[in-house]
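Have a look below at one chain only, the form predicted on its own, in C-alpha cells format.
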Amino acid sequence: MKRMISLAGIVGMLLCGVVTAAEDRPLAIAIHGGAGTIEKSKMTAEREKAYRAKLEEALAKGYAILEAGGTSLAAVTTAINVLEDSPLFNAGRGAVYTYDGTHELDASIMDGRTRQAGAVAGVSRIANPIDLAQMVMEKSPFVMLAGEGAEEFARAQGMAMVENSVFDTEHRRRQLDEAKQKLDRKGGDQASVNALPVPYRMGTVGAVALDREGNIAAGTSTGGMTAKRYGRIGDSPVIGAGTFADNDSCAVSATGHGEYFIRFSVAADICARVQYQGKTVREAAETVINDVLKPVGGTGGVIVLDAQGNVALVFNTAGMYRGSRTSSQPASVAIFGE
C-alpha cells in the first residue's frame, strides 16, 4: 500500500512539474497594422485614438488565446480577424478599390512548428480572407489558392460568402478617385508599381505569436495597393516574402511596397540570418529593412518574434501601426516613429 502511494505521489509531483514548466514558458504576441507615411501632424487626435483602440483590442484577444493555452496559430488569427473586420486598415472591411472599383483581398498563414503554409491570393468574396488562408493550409494538399477557384475551394468547406460591396467604405473611395486623378496624368496606366505614390501601394494587416508549447506562427492579410490592376498581387500571400514561421528561427509578418519584399524574399531572409548567422530578431530585422530593402527604394516594415519570445517591431517609413505584448512586457502600441 505504501508502495503504490509512494508512486502515486511521485506521479503527481511529475505531473505538477509539468504543468508549472509549462506555466512559466513565455508567451508573446505583436501586431501591425500597416507602415507609410503616418504623420502624427496628419491625424486627427479622434482618428488617432481610435486606431490606437482597435489595436489594443486586437493584441488583447490575441493574447487572451494565448493565456488561455490556446495556439499561437489562433491567436494570430484571432488578432488579425479583428483588424480585418475594422475600415480603419487595408484588410477586410478596410481593403482599398481596385482601378476598375472593386476589392480584391489576399491573406497568408504559416505554421512555425511544421512550416505548413496556407495563402489565398485575389478573393473578392471572403470576408476574413486570413481564415480561409488557414483553412487553405489545414484542409487542403495545396499551398496557394486564387481568385475564384480559392472561393469555389471555400464553399466546397462550408465558408459563407459575401458581396463584394461590403468591403465598400467612402474614405477608400476618395482614395481610388485621387489616385485615378494621378494615373491620369502620368498617361493612365499602371503597368509600373511606381505610377503612384508610395502612400497608394502599401497598406497591411498582420500579427505574429507564440504559445505556450513554444511553436510560433505568423500570419498577413491585405487588401493590396489603391488603383491595382491586372491582378496584381503583392507580398501578403507570399510565403517567405510577406510571412515566414520556422520555430528554429523566427516568425514574421511584413506591410509595405510589395514588390521589392517579394524581390528580396524579406521575411524569409530575415529568419535565415536568425537561424544561421547568430543574429537577434532586431539585428535581423533592422538589417534587412534597413541596409538592404532601404537603398534600393524598398519602403515598409516587419514584425518578428523568434522562440523565446523576444520581439523585434522595425520599419523605415514615417510610421507604423503596431503593438506587442509578452509574459514579460505589458501590452504596448504605436503608431508614429516614436
The other form holds:
Protein chains: 2
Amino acid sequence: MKRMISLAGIVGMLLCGVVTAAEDRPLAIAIHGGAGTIEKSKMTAEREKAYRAKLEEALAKGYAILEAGGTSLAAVTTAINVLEDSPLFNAGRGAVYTYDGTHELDASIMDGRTRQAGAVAGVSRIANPIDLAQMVMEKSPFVMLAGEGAEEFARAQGMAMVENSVFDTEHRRRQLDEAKQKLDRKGGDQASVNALPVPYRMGTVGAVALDREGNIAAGTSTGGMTAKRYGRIGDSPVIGAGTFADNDSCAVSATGHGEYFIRFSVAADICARVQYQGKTVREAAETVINDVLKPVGGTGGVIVLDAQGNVALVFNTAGMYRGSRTSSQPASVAIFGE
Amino acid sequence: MKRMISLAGIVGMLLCGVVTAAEDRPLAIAIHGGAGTIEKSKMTAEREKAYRAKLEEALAKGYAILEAGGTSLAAVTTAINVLEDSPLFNAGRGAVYTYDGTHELDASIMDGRTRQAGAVAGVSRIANPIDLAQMVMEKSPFVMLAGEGAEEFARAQGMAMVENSVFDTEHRRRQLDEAKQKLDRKGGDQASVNALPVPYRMGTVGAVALDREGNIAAGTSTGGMTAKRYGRIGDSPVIGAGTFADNDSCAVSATGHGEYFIRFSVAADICARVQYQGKTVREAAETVINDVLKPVGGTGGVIVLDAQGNVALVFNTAGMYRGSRTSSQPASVAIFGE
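Okay, that's the form predicted on its own, but what's the structure of the form predicted together with a further copy of the same chain?
Okay, now the whole complex, with that chain kicking things off.
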C-alpha cells in the first residue's frame, strides 16, 4: 500500500511537472490586415471600431486554439479565416476586383517544424484560399498550384466551390471604377498601376503563431491588387517573399507592394538575418522594412515571431491593421503608427 | 605642337588605362541543363556528343556577349535561348508533357544590379519563356505573371505566339505515357508523381553571368515535371527559389525537385550565406545542396557565381549537364559526376 501511494505520488508529481513545464512554454500569435496610408482623420469612429472588433476576434480565436494545445498551423488558419470571412479586408469575402471585374485570390502557408508549404495563386472559386493552401501542403506532392488547376485539385479533394460573385462588394467595386478611371487618364499604361494610391492594393491578411510544442507557422491570404491584369501574382503565395516559417529562425507574414517583397525575398531575408547574423526578429524586420525596402520605394509591413515567443510588428507605411497576444503580453490591436 | 602631343599622349595613356582596366575585370558565365541520374552506361556516345555540343554552343554564345561588352542579362538570355531551342533539354522546344498532354512552361530572370526580376508561370504559347520573363521585368510593373494572362501581356507587347504543339517531341511523349502507366498502377495517386524516376522531371535549363561592368544576372527556364497536374508551379519561376541575383552576394540558377527548392528558398539561401556568413559561393552552395537538401530528399543542383567571378557548379545527383567559362578559365562542359 505504501509503495502504491508512493508510486501514485511519483506519477502525480511527474504529471504535474510535465503539465507545468508545458504551461510554462510561451505561446504567441500575431495578425495583420494590411499596411498602408491609413489616416486617422479619414477613419470614422464606427469604421475604426469595426476593424478593431474583427482584429480582436481573429486574435482571440487564434489564441484560443493555442491555449487549448492546438498547433500553430491551426491557429494561423483559424485567425486568417476570420479575416477572410470579413468584407473589411482584401482577402476572401472582401477581395478587390481585377481589371476585368472578377476576383483572383492568392494564399500560402508554411509549417516551421517541417518547412512543408502550400500555396495557391489566382483562384476564383474558393471561399477561404488559406484552407486550400493548407490542403495543397498536406494532400498533394506539390507546393504551389495556380488558377483552374488549383480549383480542379480542390474539387478532387471535395472542397466546396463558390461563385466568384460571392466576393463582390460595393466598396471594392467603387475602388475598381476609380482605379480604371485613373488608369484610363494615363492611357491605360499598366505602369501607372504602381502609381495608384496604396488603398487600392492594401488589405492582405496574415498570421504567425507559436504553439505549446514550440512549433511556429505562418500564413497569408489576399485578393491582390485592384485592377491587376495579366494573371499577376504578388508576394502572398510566394514562399520566401510573403510567407516563411522555420523553427530555427522565424515565421513571417508580409503585406505591401508585392513586387518589392518578391524581389527582396522579404520573408526569407528577415529569417536569414535572424539565423545567420544573430539578429532579433525586431532588428531583422526593422532592417529589411526600413533600411532595405523603404529607400527603393517598397511600402508595406511584416509580422514576425520566433520559437521563443518574441514578436515584432514592423511597417514603413502610415499604419498597419495588426494585433498580437502572447502568454506574457495581453491581446492588443492597433491600426495607426505609434 | 609640343603641348598637343603631350595632351594626345596623356589622353592616349588615359584611354589605354581605361581599356586595360576594363579588360582586367573578370568575366564569367555558367550554364546548366538539368541534374539527375544521368548514367554514363545508359548514354550512347552519339547522344553524349549532342549534349556536349549544345552546352558548348550555349556557353560560347553567352560568353561572346560578355566579351563584346554586353550585359550579364543578355549573356544569360542568349545562352538560355540556345538550350530552349534544343529538343534535348526540358525547356522551350523539349518541354515535357503535362498529365493532360499539353506543355506548360515556366521561366524567370533577375538582374543583380537592380534586383529587378521577371517571371512567367504556366505559359503554353511562348517559344522562349525566358524572353517573356525579361519582358515582364522590363515592360511591366509586375514581377510574376501566370497562364493566359501572361500570354495576353505577351501579345500586347507584340511577342509572337506559337502553337502548343511546337513543343511536341517523340521522346517526351513516350516519357508521359510511361509516367501515366506508373501513376495508374498506383491508382493515380498524385503523391506517386514524387516516386517517378528523376528523368521524368529533369532537364530545366539556366544560366548565370558576370559582365565587364561587374553586374551579375541569373535566369532559369523549364517545362516542369512530366505528368504535372493542377496548374503546378515549380521553383523555376519563383524568385529566391529557382533564380536569384544580387551584386552584393551572388547569382544562382537551380534545377531539381522544385518543391524542395521552394520550401528551402534555395537560391536566396545560398546568397544569404554568402552575404551574412562570409561564405564563398562554393561553400554556400555545397552546404545548401549537400547538407540541407540531401538529408531531406531534395535532389538537384545549382550554378552560382559572384561579382568577383568565382563560379561553383554543385549537385547532389549522379550528374548535371553543365558548363562554365571565365576570363581565367577556358570553357569546360561536363555531364557526369567527377
